[in-house]
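One chain comes next, on its own, written as structure tokens: the form predicted on its own.
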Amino acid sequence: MEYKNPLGVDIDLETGVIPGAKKLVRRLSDLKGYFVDEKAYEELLKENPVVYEVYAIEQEEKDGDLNFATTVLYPGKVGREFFFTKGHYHSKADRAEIYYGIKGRGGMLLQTPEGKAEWIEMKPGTVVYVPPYWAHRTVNTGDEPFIFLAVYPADAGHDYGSIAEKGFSKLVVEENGEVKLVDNPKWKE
């Protein structure tokens, strides 16, 4: 049997950066069709801000191994909706995931394929367990970068297509200075 070597890395807890990790940058233009207020989206698109960055340490996609990544989700809104990650199901839907809040404030929007939604607030030290079969998206509800760590099976895969097609059944918005969960008028059952 051939053994993999153990690995240790340092995460910069202020910036969320993992030195030497694969970096993915998502700008507002990468989220076309995800936000409800299309007019506000088009206006902000003129600036095309970075919405989030991912720093991933990935293994070969095989059963039994783990990947981990940090995400830096920047503060901002499109209309009333807070900035969020694309969100996804796992390609292997029976795979779970763990998230750990490092810095800032936000939350996790989770949803079953039938549209049952749950919202879990996150802050530094919060651990969120994402059960198998649940879609999940992180949302920055604060005024500073929301940084978190995710640990997931290396063979889980990401199904972004289902979310791009149907969306989430709920939106996370600011209403009278408070974070609210409201029905998504674009949700497709």
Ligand SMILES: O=C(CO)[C@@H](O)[C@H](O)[C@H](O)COP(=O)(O)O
Second form
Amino acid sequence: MEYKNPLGVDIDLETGVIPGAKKLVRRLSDLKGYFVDEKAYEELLKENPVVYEVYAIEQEEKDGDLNFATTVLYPGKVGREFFFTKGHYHSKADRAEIYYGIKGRGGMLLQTPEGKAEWIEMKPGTVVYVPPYWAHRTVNTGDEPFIFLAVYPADAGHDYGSIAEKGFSKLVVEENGEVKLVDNPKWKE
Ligand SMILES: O=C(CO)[C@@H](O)[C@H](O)[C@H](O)COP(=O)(O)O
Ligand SMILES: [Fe+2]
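Having seen the form predicted on its own, please provide the structure of the form predicted together with the named molecule.
Time for the whole complex; same chain goes first.
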């Protein structure tokens, strides 16, 4: 039997960086079609800001193993909508996941394939359990980077397709200085 080596790493709790991790950068241009206000999107695209970065330590896609990653989701809005991650189902849809809030403020929008949505607020110390079959997207509702850790099965995979196409049934927006969930006018089941 060949055993893998255990690993301990220190997440930089200020920046979210995991030493030795693979870094992924998502700019606004990578999120074309995701925000409802297309005019506001085109306007901000001139700056094309980084919306989020992911630092991932991933294993081979095998049953039983675990990946983990931090996400640094920057503050900002497109129109009334707060910056968010793309959001996905897992390719192996029955794979669950755990998120843990490290820094900043935000929340997770979750949704079943039928479009039933849930919103869970997150702050440092919040643990979110993402059950099997739920799509999940994080949203930065604050004014500093929102940083969190995710731990997920190594064979979970990412299925971006249906969220990229239809979005979530709810939008997370700012209304009179408050965070509100409103119906997505573009949502179609
Ligand atoms: O849920 C997971 C892994 O299953 C997170 O590590 C996200 O991948 C990350 O927060 C970026 O979000 P997406 O762009 O992948 O939706
Ligand atoms: Fe996930």
